[in-house]
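One chain comes next, on its own, written as structure tokens: the form predicted alone.
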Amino acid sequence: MSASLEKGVRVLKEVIDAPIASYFSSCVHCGLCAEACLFYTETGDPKYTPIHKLEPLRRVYEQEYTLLGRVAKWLHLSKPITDAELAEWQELVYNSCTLCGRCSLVCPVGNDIVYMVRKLREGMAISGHAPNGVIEATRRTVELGSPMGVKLHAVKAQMKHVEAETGIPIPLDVEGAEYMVQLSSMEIINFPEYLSAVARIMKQAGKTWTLCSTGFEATNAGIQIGVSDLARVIVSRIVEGAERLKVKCVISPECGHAYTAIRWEGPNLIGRPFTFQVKHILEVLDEFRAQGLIKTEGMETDRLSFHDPCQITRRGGVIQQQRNLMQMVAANFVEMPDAGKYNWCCGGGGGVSANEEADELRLSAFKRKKAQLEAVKPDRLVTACAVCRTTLEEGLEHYQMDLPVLGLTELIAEHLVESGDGDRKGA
């Protein structure tokens, strides 16, 4: 056994905790998780059944922690995990799983399959069986500060562009602000209109806010590759920045796994509660709406639908907020089949969009989203995750569907009523 494989198997032994033991013990092999996975439904290949993706972890569990399994191992009646098997399973664990959680949602005995895949990825990554694209994204995040290699000077350049466009100063490292706004690399490079929208909304709401020079990037590649130690390093930058600036709330941007990493995983990763709140931008915008702090005018008359990002909606519980916001600006809002917590994944989360090896499979799986959209035929599609937005645009282009995709934050900002004269801004 090679040193890397030995280390990976040892990690798999260590990550098997009471929840995982109970999940494997309680699985009734019903197959419902297969019908919940877009990689299975769109290929029909049984190897993409979510519970099957966990086979290496299941074998380690049985061999190390069950009586019959330990006896079988002692008698050499069970096969040890090999490098070749982990190499084969790399596709199943990384290429065909976005950690979307739909399989966990439908499991009749409540098994959290996403939790188990995350644990399996720990051993896979340590043993050298993670895709190069995800490895490089993680390396750039740890060494440079972001998965796309975006540095602070790029953020400052965008700040200047937004200030010139809006006339609103973009605060950086302001101590005592109510909100610390996070960005993802996608928003900095591909969707700079997000920062402009936030600035305009914050101005109208009368809220103090700031960016953080040492913790501006929200994307957590450590969560995606499955290495908790790296995820902890990335989260710690945000926590240290927020506590240094003494902010009351950190706003996670339109990015699904960033929200999971800082909101739900963060305190466990650093081993203590935060001294600040964490909210998704949709939660903050809906609070502003409810408090009457933002005023909009005019309604979009196009037929609009909303794609619910998995980590924000299904895994994060942010479901009604985006619908409240859509009702502010959309006169013809239509829901897709399986909307809300049952929504189908875009196919790019969990590091899949950063993994070139998964491109063909991801585009095949996009047929599920294509069918959802064809059922309601919207004129434009709205979402609240930069990775979803990019993945959706790629899938739509591949299937030659002329359907513009936009972010909900910028849509709200386009309808803001400018204080004093009622003009619509950004339209």
Second form
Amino acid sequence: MSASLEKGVRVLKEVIDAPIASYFSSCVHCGLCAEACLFYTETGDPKYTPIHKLEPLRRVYEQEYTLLGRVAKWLHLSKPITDAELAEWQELVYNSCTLCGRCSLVCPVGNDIVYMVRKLREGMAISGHAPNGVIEATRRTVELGSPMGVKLHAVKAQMKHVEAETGIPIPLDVEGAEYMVQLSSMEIINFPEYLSAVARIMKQAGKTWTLCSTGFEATNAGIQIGVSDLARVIVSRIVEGAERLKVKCVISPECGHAYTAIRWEGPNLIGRPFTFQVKHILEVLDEFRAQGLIKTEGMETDRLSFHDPCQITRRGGVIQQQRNLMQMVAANFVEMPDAGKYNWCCGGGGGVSANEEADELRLSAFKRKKAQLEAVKPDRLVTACAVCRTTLEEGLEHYQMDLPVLGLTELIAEHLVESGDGDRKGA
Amino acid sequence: MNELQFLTWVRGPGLDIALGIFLLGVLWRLMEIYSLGRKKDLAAPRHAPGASGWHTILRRSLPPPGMVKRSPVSYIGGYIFHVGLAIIVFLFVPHIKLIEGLTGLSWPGLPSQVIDAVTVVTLAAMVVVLVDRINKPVKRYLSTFQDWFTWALTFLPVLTGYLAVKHLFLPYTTMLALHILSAELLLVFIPFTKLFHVFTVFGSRWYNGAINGHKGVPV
Ligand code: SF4
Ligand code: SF4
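Switch from the form predicted alone, shown above, to the form predicted together with its partner chain and output its structure.
Everything in the complex follows now, all chains and molecules, and the chain you saw is the first one.
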């Protein structure tokens, strides 16, 4: 057994807990989880059945934690886990799983399958069976500060740009601000409208906020690849920044897994509860709306639909807020079939979009989104995750569908009632 | 050993052995699984109506939206044979008598004609789900020896019970002995096969509901 394999198996042994033991003991091989997974429904290939993706973890469970399995192992009746097996499973565990969690909603015996995929990735990554694209993104986040290699000067350049455009100063490292705003690399590079939208919204709501020079990046590839040690390093930057600036609340940007990383995994990674709150930007906007802190004018009149990012809705618990916000600015808001917690993944989450080996499969899986869109035929599609947004744009282009995709925060900002002193309406 | 001795053995020592393995097996397996525990979730919880382990225990008994259409045989066949088995095991008068003999607990049963009909429907549903397992690529792909074996373990007691009551094929005594033996085999294997889901289904649903309920998602 190679040293890396040994480490991998040890990690798999460590991650197995009572829920996982219960799940494996309950599975009746009914195959219903396959019907919930876009990688199966769009390819028809049974190897993409969610529970099958966990076979290495199940074998470790059986051999290490069950009486009969231990007896079989002792008598050399069971095959030990091999590097070849893990290499074979890499495709199933990374390329064909976006950690979307839809399978966990349908299993009749109640198995939380995505919970187990996340844990299996810990063992896969440590034994060297994770895809290069995701390994590289993680390395860049740890060494350079962001998965796309974005550094502070890029953020500063964008702050300048937004200040010139909006006439609103962008605060950096302001101690005692109420909110600390996070960005994702994707937003810094591809979607500068986000920062400008936040600046305008905060100004109208009359809230104090700041960016943090040591913790501006929200993206956490450590979560996607499944290396908790690295995920912890990345999360700690945000925690230290928030505690140094004594903010009340950290705002996770329009990025799905960043929210899971900081809101749900964060405290568990660092081993203690946070001293500040964490909210997704949609939660904050909906609170402002409910408190009457932001006023909008005018309505979009074309047909708009909303794509729920898995990590924000099904895996994050932000389910109603985006709907309230859409109603606020869209006169013709239509829901796709299965919208909300049953929404289908764009196909790019969980590191899949950073993984070139998965490109072809991801585009096949996109047929699910295509069918959902064809059912309601919107004129534009709104979402709240930069990774979803790029994945959607690529998929739409591949299938030659002409459908603009935009972020909900910027849509809200476009409708703000802005008055006088240097404000100008966004494009 | 003649028929009568065979029947006496399955009713006496056979039953004791089977019940012993079953009870110890169930206790062992439950301990083996749930004593592993889990880490406390340190993230601040979000509370939402309907999001808890208990809700999921109940909610998962109903098919999620769109699923019956995607896999009708699994749901319809599955419901029929699960409910059918429960009725046969717990509402057939001789079974209640047996349970009363073992535990002292008793409740009213159903008329035997009703049980007959339920049995026929249950057997038919089990054959249909077996054919579905053979036909559906996903089910066939997932199936291992255990899936076929546990199907037979569950099917045989129902079938032999029906044949015994109807005095078909073999003399009553032999068929009854075979029925009891097959039920004992079923008991022995429940803790050590996927049939153990009859116990862990509650724990699994609860964990799923609680873990996601912590985030405010009713699953
Ligand atoms: S749906 Fe649940 S019980 Fe059925 S095969 Fe998948 S994990 Fe197993
Ligand atoms: S989490 Fe999503 S992509 Fe992964 S196996 Fe489950 S349904 Fe498929």
